[in-house]
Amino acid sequence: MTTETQEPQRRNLARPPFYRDVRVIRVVSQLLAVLVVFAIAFWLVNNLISNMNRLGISTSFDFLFGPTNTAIPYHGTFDPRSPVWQMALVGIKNTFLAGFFGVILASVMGLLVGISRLSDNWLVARLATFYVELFRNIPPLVIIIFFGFAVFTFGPFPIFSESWELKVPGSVNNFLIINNDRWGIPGFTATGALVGFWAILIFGVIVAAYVWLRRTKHFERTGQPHHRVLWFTGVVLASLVLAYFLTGQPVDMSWPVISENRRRVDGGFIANWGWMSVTFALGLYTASHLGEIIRGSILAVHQGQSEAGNALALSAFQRYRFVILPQAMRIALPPTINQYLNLVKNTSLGTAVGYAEITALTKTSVGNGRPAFQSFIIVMAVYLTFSLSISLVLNIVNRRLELESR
């Protein structure tokens, strides 16, 4: 026998049998996992299904065209005779607004806090660290409770019909309004159609993104610098105020004034204490994590980086912003994400103090009549939807800081 013909036979010697291969055990042990996934959860809907049919209550979805039957607090514009589907709309918007500005908010205190724990100042360090260890040791729910409570509704601000009023220096429009209820600052009202406006201000913003992309190939390219921030503020503010006179001024201002009855805060944009407590509590809580971890991660740049920016004669704020902060955000930005999400996840809890977010509508309307069971699938969908999007944003600035490997 050639040495040609005895190869082959090794191999199918030294092959084991199917059931002992490790790769179709590991094949089959899969599609087995997902076979019982599968029927656990057949079982499980058709349980429900099943259940929900005896009590009678309804297993579709067009509960979301009814009438809600419920006023929103602090939305006196909406119809308790809209549908349900509206009302959750004004719920995502609201659990979207007390999660935009508790991400800004955090942000900024976490970078503050992370920079002054390793101040060499021993106050601004201390008091640093006291911040920390308060706000991190203590449960979201009850800083939640603290604000909405012991700050605006028995706090120090005065009830509504006895507000405080700061007027603007010379005129006697008023710049802010304070209570314990809701708080009134100056906005803008639509004097007109918008849409040539908005088309022409998002253009500018586009244009602005394209100037900072050029800006940055250009330092990448000659070693000068930038102003990218500066170029794109410029070209923003520049379509803004193009928009405004092209579509003829459809924009005004508009300042906050208490009514003749001194029962509601009439124009401008309008906080109530619901929005503020969450905004408030959800931003310092997470800013307290924010800050260790910026720490860790300043911590985690490598001295010589620091003993390099004192050598170009670098300023303490300019060894921070062109040295050390770029490259400790690198290490900082995953972590961070978390904290984003659990900050957003952590509005649900705002209905301890009445404000009107989708968990809470939702649990209004489910104590109403409506079918608990598809209410919080919406529910859990809006949050996913949250979630998913600021993971896909944040991963894909992370992807961007990620130094390459040659």
Contents of the next structure:
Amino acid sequence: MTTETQEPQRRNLARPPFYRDVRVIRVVSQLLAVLVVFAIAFWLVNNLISNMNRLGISTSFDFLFGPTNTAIPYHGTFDPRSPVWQMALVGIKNTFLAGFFGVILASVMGLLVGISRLSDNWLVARLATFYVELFRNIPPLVIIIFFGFAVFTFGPFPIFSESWELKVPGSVNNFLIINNDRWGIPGFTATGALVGFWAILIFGVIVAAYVWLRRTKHFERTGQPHHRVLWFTGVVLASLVLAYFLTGQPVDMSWPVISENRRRVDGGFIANWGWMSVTFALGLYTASHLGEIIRGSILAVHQGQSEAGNALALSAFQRYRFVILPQAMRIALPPTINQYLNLVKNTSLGTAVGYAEITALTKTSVGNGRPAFQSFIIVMAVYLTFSLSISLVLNIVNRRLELESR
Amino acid sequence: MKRTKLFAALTALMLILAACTAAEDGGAATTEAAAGGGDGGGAAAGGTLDAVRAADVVVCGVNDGLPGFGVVGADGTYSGFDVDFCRVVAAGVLGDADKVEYKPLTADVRFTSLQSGDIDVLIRNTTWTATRDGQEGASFLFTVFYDGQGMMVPASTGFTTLEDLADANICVLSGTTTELNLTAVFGARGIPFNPVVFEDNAQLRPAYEEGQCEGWTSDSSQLASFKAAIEGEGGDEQFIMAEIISKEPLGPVVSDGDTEWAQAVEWSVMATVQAWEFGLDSGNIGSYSGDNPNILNFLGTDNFDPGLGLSSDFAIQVVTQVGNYKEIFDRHIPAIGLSLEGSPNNIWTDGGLMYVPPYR
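So that was the form predicted on its own. Now I'd like the form predicted in complex with the partner chain, please.
Below is the entire complex, every chain and molecule, led by the chain shown above.
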């Protein structure tokens, strides 16, 4: 019996012919796959270029250096004679602004909603459920249009010339200007060179980071509370004050003022209705998805963790802050990355409310005779860069959070 | 640890793939479109006329939201000045004005649609400009409507000149020559302004009516049509400034590189003006009994064929089924508040610009 089974085994040890060798097949099949992909890609690009040549359409990117010739909404300082690539930069900046603030809003709201859905308080839990079901089930474009038109165009706010001007009590300065088009809030303006100011401030942040590490070490050594957030904030604030006075007060408040013809807001930070609509709509929409992710992640943390926290007499806040959320975040992060990517990509819907982000500006530019394919290749590259950057940063965070696999 | 390495490798691969596809994605889109057009519309070099005859339908890119020029009715049928010229092309080329497939297009995709062969002809209030002629791979044909850009403001404001709009929000459609003219004219006069750009008149109009914009700039014909619509629906009275800030010749557009098709479309369209000049309309063209040799040629008597690739009776088909230029104009344009009298759209014998080469 043993001899019978040994016989075929010995034959298997001999090398099979190359077309049956697993190692060869593996390499060759992958090479073939790559070749096919590249052949198809080459064929498509070749097809495109020959078609464009036949129609006499330019395939070059020279148009980027020609004049833009159109003004950009809510960018009065943009000179229409500037080259097209500068217009694209404005679009990229606007996409970033909507994406960045949208992500912040979505994260804060998402966390609140996710925790609220699990609340023991009946009303809070129901409200959170209502919120999630409402926003999750409406397409983001509809929410953006709703915000743009129901809140601003047809909303309760006055037209520009009749703006509400809310004054700082006991002063002539406005701290808020509200109308259906542009809102103004106080900002800062430079009155001198800022190099020294920034240098001191950056140095301060580095010192603060060092203090943070020292406090952490101190905590690990002695077990005494580290209060590192307080220490960090304190050092940064101190360096801010120091920088301001040492460099001769180079920054001043800039108050928003309505121009004499009541058609401009001068000074301060100005937010236009398109930006507000896109940011709020996408922030709230994404928050409904994030809320669900966070709720699921909290539920995925073993019940015993919460009970252990209870047994240690931790308050509800402490239980979430130190026991549950750190573990839940580890689970929530990968799907959250997706939501952030979606949010940034969805800013392209801002064109519906006239928000001058990169897609809207490119469409205008293409409509005015700039080549569509080259323009949209640039737009794709922009979104790809945004998405890959977000993925990269969050993946690094994810790796830090991940449990060491044993 | 192993997982980390795999992850790093995957990320690197994704980056490489991404870098490659960035250059290719655009390609994929076009080729598909071109391939799709090949069997249907067929904008392949030459042969569009044959392709249209084979498909027995003219694919026409139109506007679906511009009263007077192109709108979709409640029952899904298209009507308007531009739409009638799609019917003219179908009547001329196929002998049946109903053999049109309408493709509603937004301003910013219309040329791409034409280039890719998605449509055979674009008749969508499209202004003929040098850049478009040169860079969009498009051939602009006989101008069917001479328009000019104007500025509308609510009558209650009392504004009469562009200077009154310094620093104001001005509503404008994106991807139109309007936007370029606005920037150029205000720039040249040193008037600061803020454009509020919309993709669609459906969104622009409420913003204007609710006072988000103090002015609305567009082709005068469009402004007139919206002025009529706003006032007709009980809105505020509107005022269109006398000043015309641009030339906007609108007409049919075909893809570059197919002169046979371009000629067929152009002569079908010009037949409406020729008929008007001859005093022929949909009522009397079938029963012409005179002996004017030019008219007899035009009507294809004795199979007169100038070699345009059209049937000899194409003019009769066009005019009986759709009408002459004046009939088409009267059907749609007076309703939006514009008249033929004194406009460049009148026939040349009455001081207008409608002048076509002789049909002989």
